[in-house]
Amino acid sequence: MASSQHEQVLVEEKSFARILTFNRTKQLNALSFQMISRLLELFLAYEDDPNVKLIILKGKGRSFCAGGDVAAVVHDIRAGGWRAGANFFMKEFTLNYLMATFSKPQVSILNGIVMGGGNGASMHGRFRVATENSLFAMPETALGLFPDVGASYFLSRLPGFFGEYLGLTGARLDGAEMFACGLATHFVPSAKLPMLEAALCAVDSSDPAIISSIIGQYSERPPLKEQSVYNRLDVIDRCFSQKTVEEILSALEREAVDRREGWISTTIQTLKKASPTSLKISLRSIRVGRLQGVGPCLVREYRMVCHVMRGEFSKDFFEGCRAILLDKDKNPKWEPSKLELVADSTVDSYFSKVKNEDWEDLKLPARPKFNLPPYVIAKL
């Protein structure tokens, strides 16, 4: 039996701050259904509590949160049908929306691995603090999934077409790169985190300007490594601005001939190994997300994830989980196996309502606009 939800999320009360710590270190703090339920319960309680001014979110051990517990989701679907998986994502996306529209500042300390669902639990909050230990990725296309948890909102708002690059390739970023592209709002060396935490706990305010100035006292502007992909944004923009995945690959192959830079050939190989269906629905999702608020992004992603779990157009999600997480042979057999075999009409289907009589779109909680700060209202 899984440890209780209270043990999986540790809670500390310090003055006007609440420190929530992910505590599944053996699973790199992967989000279980119990953790998501507990976080939802806590955030709802804190919103109405005048004694809570600030929430600090962090992870125990070397990971902030390595993602949603996808292996457990697959197990639940096999045992109880696709609705068991839908229930997980419904709760997770509701939490993402609550974090995105929360009336009090959330400071996420990303001192370690932050992937997939870990980004959903942090990127929507007001402050994201990277360190030299941070490691970001949205690796879903390698699993036969797509960047979800509201990633079509936050990836599409990165400079140029860097979001398409991250979402399609699952490329990893360090803390300096996260700060440079805006995924992190601050960079604080890990040695200074205890001092930062103490300073935040001493604040009697929910004013984002005050919180930002406190984090700023411990922040640095880290230099990018010379070989950082963020220094190649011109090439990324030329390639990932293309209309289709096929055209993105062709553009990369042309660049590979001209430039002979290792990261370009690595990017090509990564794209060729990913699920063709996942690549096509991911690109469409990020492009659509650029024009939508965070709520509509999550509603659409919920439709998409229900289609993925039903497996009616492709079973790549189950095959990806088998190859990467369960059998670990790292050799998924995608079906369809080539980009050109994934029809536009199939991609369209992922964005449509699920044809099932008792299925419903994601119902997001009503948010009272009169007491939300301007930076939250802008997301809606």
Second form
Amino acid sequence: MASSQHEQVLVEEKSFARILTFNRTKQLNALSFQMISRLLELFLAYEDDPNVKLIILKGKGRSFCAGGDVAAVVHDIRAGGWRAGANFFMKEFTLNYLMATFSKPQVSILNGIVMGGGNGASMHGRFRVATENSLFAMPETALGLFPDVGASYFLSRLPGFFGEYLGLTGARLDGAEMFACGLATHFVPSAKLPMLEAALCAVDSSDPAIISSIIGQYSERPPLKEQSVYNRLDVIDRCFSQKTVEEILSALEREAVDRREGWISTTIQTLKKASPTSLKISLRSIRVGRLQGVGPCLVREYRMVCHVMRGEFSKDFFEGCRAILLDKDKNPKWEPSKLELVADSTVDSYFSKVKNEDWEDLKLPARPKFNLPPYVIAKL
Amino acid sequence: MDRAFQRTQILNNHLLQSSPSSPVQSPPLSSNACLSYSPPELSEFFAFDVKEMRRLIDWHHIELRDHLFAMISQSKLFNPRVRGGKVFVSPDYNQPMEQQREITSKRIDYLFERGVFEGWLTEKGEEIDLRRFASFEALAIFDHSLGIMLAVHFFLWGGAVQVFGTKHHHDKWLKDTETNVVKGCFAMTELGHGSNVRGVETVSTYDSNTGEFVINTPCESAQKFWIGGATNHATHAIVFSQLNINGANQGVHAFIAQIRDANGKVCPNIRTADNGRKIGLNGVDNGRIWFDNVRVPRENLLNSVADVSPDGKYLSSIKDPDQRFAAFLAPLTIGRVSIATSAVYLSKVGLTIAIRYALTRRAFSLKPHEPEVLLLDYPSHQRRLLPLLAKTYAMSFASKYLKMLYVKRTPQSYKTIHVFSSSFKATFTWNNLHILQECREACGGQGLSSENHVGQMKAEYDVQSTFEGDNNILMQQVSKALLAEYVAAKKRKKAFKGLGLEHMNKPSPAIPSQLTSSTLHSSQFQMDALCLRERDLLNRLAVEVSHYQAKGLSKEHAFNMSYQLAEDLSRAFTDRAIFQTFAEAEATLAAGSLKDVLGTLRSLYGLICLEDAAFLRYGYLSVDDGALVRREITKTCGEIRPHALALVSSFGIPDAFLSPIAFNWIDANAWASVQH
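Alternate state requested, the form predicted in complex with the partner chain (shown: the form predicted alone):
First the chain shown before, then all remaining chains and molecules of the complex.
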């Protein structure tokens, strides 16, 4: 048996609490297939275990979790075809769904980087604790992917059209901003984390009200930085409520003329650098996600991610990984290269079933009918 | 004394029954488990693809609708509230009238700012026509006041400028209307005249010395009444008035008059007053207008049908004043079409709420200690709601037919559009009120709560049966038009053509003497039965009217005397027309689960049409047939029951536009949700 040094997920049992720690610091705790499988196994076991009432998730080092291990996925696809990639995401999305519909509260301590798949492993849980070290992003469009792991569910529930902004631009948020927009349920200064953890380990209840009040005892209301984009929600709403990516861009350009604020031109630059196909499917996905429960969101995202892995309509994902993760030249050559070259019919295709023998839609695990807490039922 | 004894007996029985007769039979002692909410999605299954079904019934601009829904649910202006962990948006109808009006204006500004109405008046063609319908239908499920403020501005004011006006009116007004610089209202109805527009008493007299029209309200009954936007909002009005030139009355014409300046100050010689609180629609500032010799330039006459030369000559391409008037009002059908099609969406909201509730709320056990029975598992509850579901699907297909008629309109098709839009507007809005009432009752006490929407919607949409043509009068117009077709066909010995009356040219369908269950469900039989009723009633009406005429009554008087047959006939026409669209939609589907479920729904709709009293009253069906129809309805409701959730989910109404009882109503009402 591997020693705990090499375990990618460390497990501690503290009376009714279970502390799961991501332990892959060199990769900033990026989720490997092995970690996902392990988490699934643990969550399934905890669901039926009356001695478990609370799950705490955290990361070792300066990162909570920097995302799915995309480099490994690309490697697997090169070796074994797109199915290998699809398998990874099937497992990951199943875990996201399980977390979203879990009957016991999950507290994620986001004391560091939380990006992509890291958000999938935390945002669906009941409590998300941000700190002054938190750094949030959903940077998929820069990689030729789209905000997955159920992001079309949790981003689309943010105030106004902030979710579209985060999902399309990959903009980064600090802990105070995460708390302000609702991505984090609490903000606790990192110095108080050991005390918080100890207090949580003493709880013998799954009642979210009790747990919330315990975290509340260590929480603060952090001030937003004056130049925080969250203070510009009116502009974001005006621009990111537009129907198409092209219209969003031109709305931003109009605003840029009127108000010469740095973040607007940064936003325009970022959008122009991102994969046009990614931008279009991401916008559609978040828009559709607004009106869907978390399950259907994940089923749809699984369809989309399978299309991305197959590379039938665009190979941007592989190009993005090459430019950002492998060659690191940061100069991806997207194809199609411009927004107007991405046809609506191509965007539609990403949402259709994959035409491949024995391919199946994501099968969500059955959930217990009568003992789901109300906050879970509301997500279905 | 007897009563007291009886009561003690009853109480005694209760007590005896609840005390265990033997210890073995008594249930083990345990705390009574609380009711818990289980989302219907976890127990009901979808036998068909609900997205495909939605594509079939919504059929156009689905993405746009969803975009508007998102735009609404994402803004604080639309009064979002969290209940049971979910966000719901709907106006606060318990606010004072003034606040409701103010927030309605703000919501409209928000939508303008986001470009929702771009091209509504300046673009032409099928695409924009359909886009307008889709937007109007989507906004209607949020709030009627919002929809009506827009309908007045775009369809009535904007539409009138478009159709009654000519190029210089278009150039001057349409762009400013589309960008909300000009806020229009439509001053047609007066205190003394509503449906009878030709009787309005407002007078516009031409003054050839100054080249102006002088608009005047000569008496109190001539004050403009119920004018949406008149109290605080509108800057300009379309004024319907008699046109007086050199003492000669040329009939009703439409003029543009400014009633407020850009700062909202009422113009000189104009008086306005509020219509006050209404039973619903309080977000619309309906008001009254008096004109005290208001002068408007000659160009403000909307002159597409008739014009006045600078020297005061009346010029019209249409000589017959009756025809001139008809040409005038024909374009107003867009209002009627949009009322009809939007009404269907309110039924969708009501049914989605009531059926979702009926799939989660239980009442009474069949045996002691058994779980209580789900409301929708009671055959009686199915009988209350599921035929209405079939009716709503039927209306969806008929809506599509009506919208296509409108979109493909030509000057020759105005009569057809007039008949269908009158018939469908009246029938859909009546159906909607009936459906909402049944849904309200099916939700029990929960239906009374404002937050649960259904009851409130009844009040908000009640007016649909009156404005843009009183429903009863519209239905009379349908019968009148059918009678005119009949008389014309007989006189010229020509075949029937149009309005779906072609079946009159064929031999009369026969009802089999021995009806079987499978015959009753067949599309062909149902269609035959509906045609038979329509044909016979049309014959009867023609006979009765000519009978009265033979006695010396005028045509109009004779028709008024035959109102009962006229009512039955217009319903027969409408049922047949709606059914036809449903049967055609079913026929075009490829075999599969979607077609199967839709076929069952069509069959249920056909059967409830056959329950109309006319079938027994005039003897198209026997009393035994009537009993068989009734049995088959119950059976078919049972067949629809497993698909109930999938069928309401296919309506595509977002969760946020439903209400707390459609979801976790236990949590929504928990102590923790009480503000303390």
